[in-house]
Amino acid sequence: MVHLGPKKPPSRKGSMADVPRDLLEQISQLETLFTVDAHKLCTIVDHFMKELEKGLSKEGGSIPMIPTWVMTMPDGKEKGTYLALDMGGTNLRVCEVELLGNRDFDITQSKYHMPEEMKTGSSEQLWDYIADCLQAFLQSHHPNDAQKELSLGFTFSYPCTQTAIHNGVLQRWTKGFDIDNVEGHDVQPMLEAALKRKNVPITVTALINDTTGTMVASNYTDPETQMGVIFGTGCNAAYFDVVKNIPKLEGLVDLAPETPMAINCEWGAFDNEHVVLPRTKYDIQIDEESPRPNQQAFEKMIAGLYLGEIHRLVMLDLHEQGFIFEKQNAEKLKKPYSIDASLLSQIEEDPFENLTEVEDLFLSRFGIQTTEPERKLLRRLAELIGTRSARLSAAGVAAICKKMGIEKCHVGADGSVFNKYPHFQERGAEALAEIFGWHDMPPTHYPIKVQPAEDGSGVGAALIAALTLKRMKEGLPVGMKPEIIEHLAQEHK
């Protein structure tokens, strides 16, 4: 499809006047199923707040609420050169971040491919490969420098238990990794041993998760930021609480009650008990057929990985009932996860009244010839699924703000759904306005703004390394009491 001119015209719904009554009825039913009204949103927020508290309690709850041992926000005056390493599922990213001391920074970065065989190889192979990549980075960017010891912030976004900022015992591999003798072990000494074997002058100063990094990096450039959120393939949030609000740390730390503590919520697990989220039969099917049923209930309703799958299940259901794609071969629609969130974005962004781009899309991708009324139903369905995701996401942001008594702040957001899904940001802002009752206010004046974040796994990781070094130099703790760490390590052996 060729578009002339610099910019697509805005997306528009188009008239439903030519849509047959039976399809209109289906659209109406879908609207009832997928719409989360203001009253329901407020009920979800209230329950969410209770679950956040439960996660911080000694007994714990579905939401893990993990203390990250990041205990200071940057003041913007941080200076120096730090490294960041982000170990993702497909790439390793190495960054050198120079903090300039005026809430500004310079960044140099390189990406290295993570070979597939490495993801199921030996532990030593993995850490040696990472050490080689770090060495290659230093050699290419500082070929003639006498290499001084550098501090590294390691973004390791896999489920970990941390007793201090620089360590992390891997609970379980995700993202396709399955390497023996790493689960149940601290990853920091393994990486440091490889760096020593290769004579690479780097110390692992901090082990962080990308959401915490997002919050800290965003706060560095914009001090009004009090929360970091990810709305992408998965979803998560981080915010600063204070030690006295975290009963599960009682007796484990030598910290004043008012000490800030960044919490990595891992909030995809909200409402695993299915108390309050308005699940449809399609959400229930996704959960039951997933590798981990009854886990990540919130994530399965809002994250990019699942949005296309919800759309596919609804289409298949309507087709099997004879409402759409009559006498068409819908075999290609039967493959699970064959539709991703980017396809829903394309459906929503079709600028033409008769949705000719959607027509071309379904013909080329699925071999299905669609009618204009069917395309209008598909567009409305994409809008409903995308809007529900944005509104439920906003409920999580509102719950943290209400829990902490925050009435005005910025929230640094990252992830493909937040950055690329059409109208996600506006729909989320509208939901916040309904929850907080900002009725007579233009969106530009909303006191809580969710906006694009700074680079969490690069700049954020480097900043956290800088903040950690500063705490250590001041003789301040960066983890649990030493005797507790020692006791836990012995117990683990």
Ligand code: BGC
Second form
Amino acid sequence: MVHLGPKKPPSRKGSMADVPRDLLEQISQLETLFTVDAHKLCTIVDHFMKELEKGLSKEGGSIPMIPTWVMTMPDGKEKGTYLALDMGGTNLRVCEVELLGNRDFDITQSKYHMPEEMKTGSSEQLWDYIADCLQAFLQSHHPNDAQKELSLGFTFSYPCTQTAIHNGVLQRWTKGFDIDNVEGHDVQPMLEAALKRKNVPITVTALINDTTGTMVASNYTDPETQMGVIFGTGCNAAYFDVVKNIPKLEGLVDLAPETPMAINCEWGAFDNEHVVLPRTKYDIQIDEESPRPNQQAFEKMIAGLYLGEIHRLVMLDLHEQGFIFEKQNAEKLKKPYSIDASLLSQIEEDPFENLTEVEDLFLSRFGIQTTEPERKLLRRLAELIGTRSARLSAAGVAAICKKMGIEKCHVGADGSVFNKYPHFQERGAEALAEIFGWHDMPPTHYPIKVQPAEDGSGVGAALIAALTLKRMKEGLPVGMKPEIIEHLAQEHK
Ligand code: BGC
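We have the form predicted on its own; now please give the form predicted in complex with the ligand.
After this comes the whole thing, all chains and molecules, with the earlier chain placed first.
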């Protein structure tokens, strides 16, 4: 994964000369636990490719591989104004996107805080809140044309089975959400009902995943983009396949075998059977204590929601075994999910050799006085967790490229971990180079480049709404055969 901006300073190795032997031993054990070497990466990639295929088969596998009904890339000439709603994991965002027809766009947007309690609240609360935000947005941006029906691209970034572009039955919540009565139901009628109750004139034209949006938005400005990936609170990827490679669509569609079809992989579910990923006891604990155990095995080792939690569990374990924070009150460290990935970033980015910024951080956040050797261990641990995340992410990208026979492409990437976690992009690029054997090449020449994406959940959603309306006008299908959509809709009422 190549960092295209000015080069950041390389990771400092930091001297371990003053670290006592017992802590050095702990560091070395952590290194063994968290390192994914090149050989292991290649084994993971091989298994990943098989699982991607399995997900497309009639029998299915643990990676959902969802056909999204996005069947064309934009040609850059798309025009018009569309609404986009982004329900990611942290905030709710409403955008109005004007596509300018020359691979350019204008965007007006508002962000609404998503209260933490809402993530585990009731379904009505959620849809009403979303409808209120859309209404507030329209009232401030369109006070005079309140009754004009607007087209919405709804970015709902959770695994949804789609029979057509505008609908999606939520398979399961991810990213710590646990709202009753949504799993197993189509989310589009629920949102539209809330909009109707509040008299908000909006129709859901397209329901999309953030990865699909990212791929389409990035392709709009950079036609070499063939994949969209998110490394944020959750993680996932989308790419374009063709209908004849998707046996599970056989008999359900009226589409020529060569028709392109964007696939929302939902690769967070890779290796839910625990065959190949090198899970540590900390990963297992996170899984067991999560609202959805045995799901999202890959995501739980990579995504931003979990990186801080892994760090916290290791620290607590070492403290309880008497290796760190001796005679310190570590009560504040006991709160689950009290540490997020940004703390790890801060630890890795401390510019001082004796890690005084980490010292201040631990004192102010947790009331813990750390020693310099302890801080060195904490920094090494953050590096190990961040590096493992980047390398496993690269394995996913490599698996899709290998499955599709892609030797050269751009991958549009977004999400807080990709954009903000120190060295994530370089570490990922290095892992890709190891997997593909790009030994004698400078990183700027790597043929597969994972680079910062355009705004998929806003611009991407608007573009997909535009592409969908165009297909509909031309009488082209935007889903399964109508009788099958109808039949399946009855089942999910
Ligand atoms: C969700 C995906 C989403 C990813 C990134 C995962 O938890 O299941 O749908 O694309 O997070 O937001």
